[in-house]
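For reference, the chain that follows is the form predicted alone, supplied as structure tokens.
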Amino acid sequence: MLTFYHSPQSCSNGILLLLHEVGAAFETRIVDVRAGDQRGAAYLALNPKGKVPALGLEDGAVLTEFGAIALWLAESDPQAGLAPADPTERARLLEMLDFIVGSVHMRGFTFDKVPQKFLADPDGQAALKAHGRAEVIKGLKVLSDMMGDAPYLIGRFSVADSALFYVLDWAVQDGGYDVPANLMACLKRIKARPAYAAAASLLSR
């Protein structure tokens, strides 16, 4: 059985969704990042990076990083169609996934949500927060243009949409973002999927 190290309302929500999409057998261990569990010795022994998500495999190995875990899950159940086999289509999927995690999340929401992690000066924090918000707004516009009139980023639900799910959820929860209509429609579709219903109890706390 897989072991999923998860912090509700974090980016690991996207992996939780994927675990249910592929029907994986797993147990969940909550890592309370607000309490600093990710910096504890026990967790660092599993994931020295000190962050979530992490996925313990049946052979005892541990996978880390959103993209790596997402693709491993997609490969674990090819019939679910969560990642295309065509090399160019797969590269486009990775392009979208990397942009969501690396830019919208890390260069956008991270600066908006926790500027104090990077600067002690209040004025600097305010400037960093504003920069982060601008990056999120720009990123959502790019993703909206990528999606166009399609129901999902590559036309059908994929691992890229699991990452889109968590950043859109953050944007809606924040209340200060004007999320493009097609992205809001996509979020509604994701929340209508059986996997979302199955994951719902562990998405927030």
Ligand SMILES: N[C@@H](CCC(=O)N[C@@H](CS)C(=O)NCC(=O)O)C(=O)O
Given for the second form:
Amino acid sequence: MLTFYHSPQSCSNGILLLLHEVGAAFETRIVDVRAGDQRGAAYLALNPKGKVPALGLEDGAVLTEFGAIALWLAESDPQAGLAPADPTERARLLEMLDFIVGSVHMRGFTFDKVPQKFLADPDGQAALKAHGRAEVIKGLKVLSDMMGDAPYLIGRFSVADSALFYVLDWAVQDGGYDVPANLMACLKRIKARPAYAAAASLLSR
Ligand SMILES: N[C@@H](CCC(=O)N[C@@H](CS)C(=O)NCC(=O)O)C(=O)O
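What would the structure be for the form predicted together with the named molecule, rather than the form predicted alone?
All chains and molecules follow, beginning with the one already shown.
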């Protein structure tokens, strides 16, 4: 059985969705990042990065980083078709995944949501927040253009959409962002998937 370290409403929502997409057997341990659980000694002993998501494997190893966990889950169930085998298609998938997590999330939402983590000065925080919001807006436009008329980022549901899912949810719920129509339609599609219904009770607090 896998052990999933999760904070509802955080980026680990995307991994929760994937765990259900592949029908994994797992137990969930809540690590409430708003309460600071990720900085507790017990959690740091298993993930010194002090972040969620993390995934404990059956042999005791612990995987961290959204992209690594997402690809591991895709490989655990090749039949689910969550990551293409073709090298170029796979590189495109990684390109999207990395852009969503590394840029839209880390350089956009992180600065928008928690500028106080980086700067004490209120004016500096306001500037950082504005920078984060501009990065999110730019990122959503890039993703919208990449998706075009397709139903999902690479045409069919993939691990890239699990990352898209959590950033779109943030954009709609906390951010008041003007989300492009094709991305909104994709979010609606993701929420109509059985995995979303299965995950629902642990997606929010
Ligand atoms: N690069 C990491 C980022 C993970 C991350 O930033 N997680 C946030 C929640 S969305 C977190 O754990 N924040 C707690 C903290 O930074 O103290 C990944 O890809 O998994």
